[in-house]
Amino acid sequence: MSKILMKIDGKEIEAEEGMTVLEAARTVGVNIPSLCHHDKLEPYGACRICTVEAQKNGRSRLVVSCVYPVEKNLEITTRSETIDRARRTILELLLSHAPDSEPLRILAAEYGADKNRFEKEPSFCIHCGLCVRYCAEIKGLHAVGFINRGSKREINFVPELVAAECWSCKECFPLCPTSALQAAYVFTAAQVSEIPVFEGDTD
């Protein structure tokens, strides 16, 4: 691959044509947050943490780094009021499904998040979508997936795999930044008699 000359919090760095903004920032040792990003995985943009500002030819706009590909000349600022401001925004709607999620509280102190601002919905699920992408990419299972829509989007195993599939594996369940996925499970694994809840259970 070709390599592209970018500005990252004015710095210059080489970074390879194909990569996202937030790869080519990893590269160099910067961090940028996300919560909804995985190496193996394909890039997603679902939480929209990991927003910075990108400029071009006298031209600047917020944008999603871990789906936005790097380009020659582009210039990347990963902090700054106006960024801060847009994350602290992202987290308070995020805890507003996640109150007690430990890596939401993590950033929330560190951008002065209020917990909160927004009124409670009792989803416990961010979306971020690893568990639904890990379970399709990586083991092609499709064992997991989103149902319903907007509001009432939520994850769901489908319990003919959890029985046969989920019980083995549960790779998935360290991915999840909240405790959504483990309740998810919990709930269709007692409906699925032939496996029990939790390991260890004789029941």
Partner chain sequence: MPKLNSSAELEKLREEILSGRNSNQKIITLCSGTACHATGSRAVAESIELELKNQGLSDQVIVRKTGCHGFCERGPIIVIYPEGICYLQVEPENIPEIISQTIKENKILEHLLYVDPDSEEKITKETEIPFYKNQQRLLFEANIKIDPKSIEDYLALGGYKALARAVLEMTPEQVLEEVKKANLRGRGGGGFPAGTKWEGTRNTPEETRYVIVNADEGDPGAYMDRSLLEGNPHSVLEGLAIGAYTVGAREGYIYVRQEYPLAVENIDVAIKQAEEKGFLGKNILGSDFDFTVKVHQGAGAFVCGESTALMTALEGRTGEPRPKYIRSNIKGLWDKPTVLNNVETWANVPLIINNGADWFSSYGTETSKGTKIFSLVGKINNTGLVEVPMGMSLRDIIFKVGGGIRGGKQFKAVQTGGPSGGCLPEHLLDLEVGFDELTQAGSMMGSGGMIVMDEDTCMVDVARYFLDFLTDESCGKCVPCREGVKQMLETLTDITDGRGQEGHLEQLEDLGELAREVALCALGQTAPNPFLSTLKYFRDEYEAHIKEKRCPALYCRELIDYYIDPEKCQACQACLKKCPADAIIGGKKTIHVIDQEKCTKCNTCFEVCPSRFSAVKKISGEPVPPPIPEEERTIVRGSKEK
Given for the second form:
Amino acid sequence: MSKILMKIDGKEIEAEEGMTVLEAARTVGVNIPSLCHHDKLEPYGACRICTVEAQKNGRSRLVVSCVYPVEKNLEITTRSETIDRARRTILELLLSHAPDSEPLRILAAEYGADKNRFEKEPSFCIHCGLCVRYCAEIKGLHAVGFINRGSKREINFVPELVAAECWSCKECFPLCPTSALQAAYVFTAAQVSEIPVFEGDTD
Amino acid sequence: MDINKIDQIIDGHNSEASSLIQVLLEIQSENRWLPRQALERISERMDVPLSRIQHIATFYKAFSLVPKGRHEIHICMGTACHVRGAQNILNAVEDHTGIKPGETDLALKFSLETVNCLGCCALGPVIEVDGQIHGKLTPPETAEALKKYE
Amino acid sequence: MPKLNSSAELEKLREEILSGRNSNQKIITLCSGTACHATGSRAVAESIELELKNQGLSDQVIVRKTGCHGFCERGPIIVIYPEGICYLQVEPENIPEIISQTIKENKILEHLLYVDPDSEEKITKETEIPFYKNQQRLLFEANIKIDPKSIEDYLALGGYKALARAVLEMTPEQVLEEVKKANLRGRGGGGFPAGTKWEGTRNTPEETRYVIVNADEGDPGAYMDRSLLEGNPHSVLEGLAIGAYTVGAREGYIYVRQEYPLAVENIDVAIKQAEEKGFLGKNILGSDFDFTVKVHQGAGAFVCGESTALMTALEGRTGEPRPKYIRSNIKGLWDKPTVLNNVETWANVPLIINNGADWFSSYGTETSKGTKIFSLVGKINNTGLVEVPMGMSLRDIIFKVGGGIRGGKQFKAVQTGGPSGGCLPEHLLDLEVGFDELTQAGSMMGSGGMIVMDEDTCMVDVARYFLDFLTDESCGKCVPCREGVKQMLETLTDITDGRGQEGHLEQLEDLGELAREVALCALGQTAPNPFLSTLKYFRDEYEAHIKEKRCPALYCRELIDYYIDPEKCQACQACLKKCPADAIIGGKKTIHVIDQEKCTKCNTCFEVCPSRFSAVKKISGEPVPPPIPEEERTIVRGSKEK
Ligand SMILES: Cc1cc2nc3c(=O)[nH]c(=O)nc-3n(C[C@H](O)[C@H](O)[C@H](O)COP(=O)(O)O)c2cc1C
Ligand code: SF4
Ligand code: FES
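Switch over from the form predicted alone to the form predicted in complex with its partner chain, please.
Now the complete complex, all chains and molecules, led by this one.
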């Protein structure tokens, strides 16, 4: 693997080709916040909290560090007024759904996010997709997936698989930054025991 | 829905995973909704996880996981119809049928959907009932038009 | 029919087709696109068949069902050749006399002709009608001449000549040079130069490459791509095949929304015909170039028009955009280099190869070459599809081609660019229409929607409308769009519903910035545009809603009241009978009064009140005048009647 020289927050660093900016930053101890990123999973780029500024050939733009590949002579800024404002607003939007989430509260304190800025709509899930992707990419089980789109998007367990597979696994539980995953699981498990088959979706 | 028919449709696309959406579209148009057993059969035959099929079936507007009414009403909410008063037409249809977009009434008479541009902007506001276009409508005319459906 | 193997064979076939066609032949063409069907062209077609039979002319007259002519406002349209007589808004009842008079006797039926609203002159020829006269129909011209299901019609007009020239006489590099020199820019969205995109794909080391037609046409208020595909599918196929030859692709896809069944049908037929003739398949026209095309139907998701989402959907998955910092012309469908262009972009390619880059770039402006088809809709007289040279002013499009605003109302704004675009006000009417000009003004070209709005359109509501659309169509993957745009919609709904507050506009701007800068795909990144452009040009309307709880356009339901002017009411009982909420009190010879408690603001009374009375009024931002006392409501006979 060839080495790549670049700058993060003004510091010269050495990264390996094929790394993302987020990985490169973490190897040299620069912390960029992340919510939907997981070392073992494919880059996903959904929460956008890891947004940083990338300068190249005198041009600067905002990119998500968990997807953006390292490049020679790239200059990365991980904190600025614009970045912090974006992160703050993202946190505020997510807190309206999951006000008690521990990871969100820690970040909120750092970025001065007001958890009451937007009207509360506690649905708890923040759609980071960690459970869905872990179950698919690592376990190959596909027991949990998304349904619907836009703001109606939700996580959904496949009842038959809950009965057959999940009970003995539950490896996704600790990944969830909120309490939504467990709730969905408990709900489906209860459904499975009462109504073994269901015809179509209720939505 | 008959399992053989489902198999036939799947075979028509060589069971290729990339044809999943085409297969679902064909079943939807054949059967007018996607029963659970059809999804399970596709999952098995095409080797696609059920959770992924569920996401597709709920992501795209063309699919329905519940049976549809005898008459399908599509109200155009395209920009041209919107500026010509589509909202009032929608309200009139909701009043007449007692259902909201995405719903089917209990008697399975009407299903109501909003759509984005039927491409008949010259006739706006328009609604489409069972494929037939009704154009240049006012709310009272809309209610009149719906009375004809049994 | 055997496959064609050279330019000479193609030319020979064309001559055969032409020599079989008599220039004195009577032909009735009837527009038969989807919009035409909606105006009743199917019934007209049946009537023509029947009447020709009845009058014993079935084998003397050819009936040709063409695609959309564009003048949908006046459809269905019949043109009779060789004279070129054009009849508008034809109904089945008119057919017997058309056949007996015009076909048999060569007599023109005056009452079916277009009447110029200014000079009141009757116009016989379609091309002389002002709607058409001010257009430049390079792409659309053929639509009115050919039956989309007949490859012979397309060949008769010189179809597939450009493909033959490209694959038999030009190297891919030469074709690329020509397209680059023509400066053809993408017609589906951002106006990216097609040549540059193609070159990127051409230069990759990958063997497998793809070309795709984007016929998802999600913009709610636009239907030009459908009309091209429905009306002239071969032109798109020909362009696609030339593109494939240029970039070295052997497989192509047409991604077309399933809401367009006729387009799917016609393109399927066209592909089969082209394969039979050797314009698609192996060894095209005797060369060593192989290329096949498949149709993939979209299942209803606006976001699938976005390039990465479209490719994900083509792979058989949920149409979510991918986070990628490598362009799809390098890494696209199944990670292979892929050229994706819009329907209209592809349809321009044969024109460029046939006529040359210099000819093409003689139309348009410095940076925007050629023509553009717009879907000119909304509060305009001549609703329809128009093709104009780039650089024509908005004013000319709206007033010269479009015939101005309906019902003598005042122009307020024109919306271009669909949900990613913006609204331009009156003082920008002289703006020349081009990619960069529209972007600089805070809107964009988009795919060609052009929605005209008048004084009755509320601009805050328009912004709310687009955000509602986008919230529904967001894939829901990334936070700025799923949560941020939805929050913008909620705030805008608060404003139109009369719950607007100090600070709302700042909050909208803040969320708009988040979406623009940080959203994953262009759907979210451009979602704030309808809000930002209306705020820029119509801030006073926002302020009236927020501060005075007034909707200046008298549109927002929660901010208006209905009121019957007792001075004008003639007690005709039209509204009384029609009000679905029984909110109108009155009777014969008794002035009507609206019970504000019961009124649901459905607008019915306003619609049915005869315009000669215009007694029903909408008011906003002020209290409803008290009802006149009951004893004064009786209308004394004769005293009020004129
Ligand atoms: C949300 C979204 C929807 C889009 N919808 C369409 C569409 O319906 N048709 C289209 O041609 N391009 C659409 N585009 C633009 C495409 O992403 C792409 O830029 C275009 O097809 C490229 O072709 P062109 O260069 O010929 O315009 C859309 C873009 C976005 C972000
Ligand atoms: S911007 Fe919207 S549509 Fe695009 S990826 Fe994000 S959520 Fe999906
Ligand atoms: S916007 Fe309604 S038909 Fe086009």
